[in-house]
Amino acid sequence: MRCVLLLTAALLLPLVASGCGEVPEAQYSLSDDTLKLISEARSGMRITVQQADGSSERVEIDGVENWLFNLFGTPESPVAWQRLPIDYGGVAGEVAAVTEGDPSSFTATFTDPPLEVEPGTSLQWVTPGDDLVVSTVSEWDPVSQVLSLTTELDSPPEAGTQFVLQPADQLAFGRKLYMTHCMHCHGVAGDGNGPTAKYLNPRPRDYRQGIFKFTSLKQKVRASRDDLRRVIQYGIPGTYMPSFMLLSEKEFSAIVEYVRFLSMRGEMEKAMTGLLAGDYSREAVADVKGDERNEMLAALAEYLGGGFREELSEEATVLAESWQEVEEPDAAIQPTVARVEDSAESRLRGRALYLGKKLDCKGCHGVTGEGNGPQTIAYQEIPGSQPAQKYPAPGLYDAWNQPIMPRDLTQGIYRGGRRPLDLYRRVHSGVKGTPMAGFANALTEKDIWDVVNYVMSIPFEGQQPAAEVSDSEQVASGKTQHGTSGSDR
């Protein structure tokens, strides 16, 4: 009981420390890679441009922070960037005809006609590029279907031009739910660094890389709407991620879209930073000074004002297509062979695969499945490190550089779900963002089912057949002929 009370007190500490004053406006945090950029690349810059008439003008050049603000807004006021496949909400409409002599009003048609449109309603124009053009409604006549704006447009819209009324209403609703139920662990930006995150093990998910551990998909990144909903609805057993079974369908949909929004925002930030980090990180230009630095900044300004924008648009297209692909039916792992009968023979075959060199499950999970294989005490190489380096402490790490332990299969607790299909998907494609690899190319579907049958039998004593184990395997599992080793696991 004392441990529970101490943990509760620790979780409440950030709330108590914040006091009872005015709540500060929420802000998205920037990634570590973005913060490593020079200020001009991160926050933008002002340059002097010479005009044709000989005069000069100061011009703002956007950096990563500006672009993130323009394309995604703030937590309090999110932007519906229509390039991304997010259900932002709102009511889709189209210009039928412009009112003659009045470029601020036009006849509108709607797929689902709104019952009422209040003055001050936001209207966002759907443009082919990345420019976000927003107007405000001054009046709506449901009889004539004439929509009037508070200010005139630079040019009258053409018939067929699309727009959205209240373009981010579902996103705003999802954000409200997220801040109530999710922010304290996952953070305002979805960075897994909320006020209680440091007290939790495993750490809450950081959405910004687009990696979600437990999905139904073949590919290594992203998650489908169904995957996200399943985690929110049922939680993740063995972690602090609870079930939110009591939410309504509308609430589930809104939170799922907001999590997707945070993930896509993080991926776009990563893409932007990736375009700039090689030449414009603080480390890259640490020794650049004087005239050479001025030339470097001039090159940066030219790139941010031209090529960067084009490459950013290409990155957005790739990102949008990738998130659309995960919703395709063939993106999900669906066995074409029915589950093999859970028999002693099937378990024996599964155990042989589990212990064999082809899968080498025992390397992480241990011979007896207790999550204490030799890889848990070995020093692992940091992926992508140049020159090659190893983590400072032994054991396994995930894509967020957090230490992790392989699942103790004797407990019968499976974080990705305990259905046979869930375990099939883990063996087929692994656990994303972790050293748990997928074996779809190494095993037949029947082989995978045999492994599933064996793994599901491990928690039940006496259910699995006895087998001879080598001395090295006994040591790796923490067992000797004299019993359990000195470790208490």
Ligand code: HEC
Second form
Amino acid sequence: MRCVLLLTAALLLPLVASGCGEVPEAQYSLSDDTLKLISEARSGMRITVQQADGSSERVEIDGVENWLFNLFGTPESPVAWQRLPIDYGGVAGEVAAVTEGDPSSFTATFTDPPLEVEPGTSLQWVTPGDDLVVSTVSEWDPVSQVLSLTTELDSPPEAGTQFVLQPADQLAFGRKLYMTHCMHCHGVAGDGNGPTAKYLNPRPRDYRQGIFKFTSLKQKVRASRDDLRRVIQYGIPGTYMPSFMLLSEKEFSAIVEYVRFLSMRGEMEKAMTGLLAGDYSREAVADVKGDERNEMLAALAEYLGGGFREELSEEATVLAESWQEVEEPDAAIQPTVARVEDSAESRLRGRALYLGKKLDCKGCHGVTGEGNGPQTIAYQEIPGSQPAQKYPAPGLYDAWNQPIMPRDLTQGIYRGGRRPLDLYRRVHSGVKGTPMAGFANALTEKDIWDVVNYVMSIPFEGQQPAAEVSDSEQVASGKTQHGTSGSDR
Ligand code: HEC
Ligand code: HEC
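Please supply the coordinates for the form predicted together with this ligand, as a counterpart to the form predicted alone shown previously.
Once more the chain from above appears, this time first in line as the rest of the complex follows.
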């Protein structure tokens, strides 16, 4: 049976300690940046507040860890934070009228009324703001439509108040599947650091930045449900990401929602830690001692209890909107011009663009497309480093700070899908989270198709008689033969 969770600071610590009577089998790890915070910012603090009458009171102040627990729960018992656009599952209902004289029951209306509700089913109130209030059902009478709770409510809910029964059942199902099929690579928290991850190259995705490489989207971050679904269904060719062809529709939906949940959870953690890291990392306050330290902690307590909470709420709004936007039809890259006919002329135009200074595909992929361009041996600047710093070893790095090689295009293995549309999207908006940026601003749609036609012909270069290629280009590529039309149709 679930405990009544009134997730406020005061109740939080005893709850963690008792864990609702269960020992959690898996725990979310904290990000490296969160671990760099001072313990008060990370795990909260207790402060003594002087009352006007001279008495004093101990007050719990939540840190990042507590907030994550409040808003997302544990892997065992996820919380359905209704602010985020996640399909948690559950049955949505509304209070019709409060039962006179009984603060623990009310008549309820449902769009899809359940015939049966197990006693002990949890009921989550949909409240504005970030407080999650959960009750437990003791009885449901489908005839009178009276729903009774195990405990009295502090104040009877108004008619029209919304709630969700068994709020996170789909999420819990997704989690179960995730723990079976995905966790050993992607980790419990989706940090890309499961037990087998360290043996893999490329590493399993760390979802916590909200960056996905092979999406259909114009924007650089996040992924649509369809994008995630496609990757899970077909896998990522040429990597250890397997295909899960045999899952049912219901299973796909549940896993996709769980990946989105982990991603949003990670992004919220990143946002929270970002708000605190400047002033309250161990490094930032290493030299702050004595009274000064007490002042610093008092300022932290004030911030965590006030401004931080508001900023967090704003972050959640932005996050929720951005995950909603990616589902809009115009978020996806959809060429308005049909694929340019895959002719020798189109490939030559594409090849000229590939080799040209403006796009400089060859700078990374090399003149022959083997993924060995000069950028792979140059020292690259660490993005956002101030003052500008270079990576200690030469070559390219991705958003997860891992070394990365440009694709060997002679192999014809495309991780993001091999349809011409997939490659169009790669050239248009790049491979997200990698140094390969998009080229939409530098190219017309027809140009992109020419580049796609050329790229798709690279694996077949040399297999066909030479097309009309100028001498200078042959010298530039070091090759004497180029694919002609028909070689990969
Ligand atoms: C054997 C290890 C392994 C398992 C098991 C695995 N993955 Fe992956 N996954 C990877 C690797 C490796 C990558 C990164 C490939 C790359 O960067 O090109 C990846 C990438 C992804 C991505 C990112 C796609 C993108 O566009 O960036 C998603 C989403 C994903 N996996 C979901 C899942 C889910 C869901 C499961 C379980 C149903 C799962 N993976 C199981 C190894 C694994
Ligand atoms: C700054 C370096 C860089 C530049 C410039 C660059 N790429 Fe890439 N490209 C990469 C990297 C790195 C990857 C591998 C990303 C991954 O899968 O992790 C890649 C991957 C690819 C892929 C494979 C996509 C897939 O689905 O597997 C194609 C195709 C490609 N690039 C084409 C191009 C073309 C065409 C250009 C020029 C218009 C270009 N690249 C410019 C670095 C670059």
